[in-house]
Partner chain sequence: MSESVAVPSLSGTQEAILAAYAELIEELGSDDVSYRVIARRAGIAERTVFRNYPTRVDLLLATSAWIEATLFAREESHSIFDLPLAIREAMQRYDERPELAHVVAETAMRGVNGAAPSPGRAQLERLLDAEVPSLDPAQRRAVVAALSHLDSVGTWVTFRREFGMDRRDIADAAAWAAEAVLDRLRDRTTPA
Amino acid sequence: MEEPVDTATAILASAAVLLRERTFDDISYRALADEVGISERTIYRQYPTRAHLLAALSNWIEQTRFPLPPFVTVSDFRAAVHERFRAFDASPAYAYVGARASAISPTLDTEPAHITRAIEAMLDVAAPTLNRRDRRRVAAALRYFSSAMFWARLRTGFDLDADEICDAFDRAVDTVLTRVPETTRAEP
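Single chain structure for the sequence just listed, the form predicted on its own:
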């Protein structure tokens, strides 16, 4: 027995299918409506602008195609991001949607994302005396280096493969973690 799919999810799943053949810019609301079998107006009700569609599609792809494995230690974090970069290499069209959404979408949440909270929790264990401001600053840097945007910039700008991007990620993590001055750490 098939589970019912809501309209918003059906639209995102169909957009992901269309991404196999076209870029996001080449997917019109009309083509998407035809793919889902609904009216174009229904798509506009769900996603009033292309920025809304891009942000929702990016979140959906992130959750369904590139879920970050759980991590507690810095070593686990590195392994999880390496796995993610290899998944990006296997499905670059999906990864580019995530990179683009994080670069241009004004509709993304301003609240810390789950990955930022997970990185902050990891830092609470790895650097328990780090003050709140620096923990947020380090978490933001690590989030960027683990992102689809970082992967896309190295992939398109320098033609690096996943293994080379993993090496660059590891060096960036080492730099960030060793450059936090002792004076910024909170008193125990």
Second form
Amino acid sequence: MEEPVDTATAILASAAVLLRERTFDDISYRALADEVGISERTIYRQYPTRAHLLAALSNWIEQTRFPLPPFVTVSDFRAAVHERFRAFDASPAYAYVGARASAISPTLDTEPAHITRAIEAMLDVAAPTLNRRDRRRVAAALRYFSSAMFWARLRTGFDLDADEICDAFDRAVDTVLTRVPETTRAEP
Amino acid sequence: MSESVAVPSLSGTQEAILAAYAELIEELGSDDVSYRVIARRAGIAERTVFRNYPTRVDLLLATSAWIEATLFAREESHSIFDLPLAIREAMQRYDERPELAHVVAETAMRGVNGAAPSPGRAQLERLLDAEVPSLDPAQRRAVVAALSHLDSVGTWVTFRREFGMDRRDIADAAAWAAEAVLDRLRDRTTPA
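Structure of the form predicted together with the partner chain (previous: the form predicted on its own):
In what comes next, the whole complex appears, and the chain from above leads the way.
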């Protein structure tokens, strides 16, 4: 046997392997237990409900498969999101898990995603004197257009590929940023 | 009342099942509801639930469609420029039924095993084509994609979870973003 990694991570790694051949709904705790080589009860102890498993799996996939490139400027932000959408397109099963997990009723007190804080920080630099209400509205809109949900909706509902999704994203970002008054923007 | 989402016609039994499940989701959350409990609430045999909805995915998809078409039903907009108002009202309705809103949002994000993620798309395209016919295909696609994304329960989920917004702020921010998309089209409408 290899050195045992921690059980929670071993369960998530095995679930990710199973995702290559079946959907999340078709991964039973029984099959997952067999794959990891532990008892079903151990999985229930780690993840009491499937919602807990889904949320943890999504976090783990996010960190290992879709790390967010750092960004400070708006153009870096666009590039980072393009890179993510392309990565989603290359591993759709993983990306759907992320989209789905971000829609479920939270299982724990969840922290806002890292990208949310990064977008807020970017706006603080790009438009330092923007009023609080507009800054929050701009950040929320940018966050939502850069989400796995946007990718999933455009791929499934509109049949678009990564390039077309990036194009729709860029146009959405433009319309939102048009609302940021010139006077609040940082000197170039 | 006109509905933007087509509901497949349901039998009385199916309606009773879906309504019972929706009630139980609000009381218990979507994870812990067994077919037995749903059957008891609907006043029918467990076997009947299985006959109508053989798998949990079948049941969930049907329930989600039923919730959208009944509890979250809305008046049809007559102009694309009415959309911000419709979005504002929709966000407030989602906020009144948070558990159901999460179920609808999650069901739409399941990929091939999910509900249609943009059920109002055809109507948006119709309104846009009638009022702003001069868009090139890429612009048209981007506008419809952005509006259909904003006019969905995912907006409520994201703004609430990621920004801790309350009902009023979610409705405001969602309508504001839709206005931002529409503002670029205002000078391109057909002359009356």
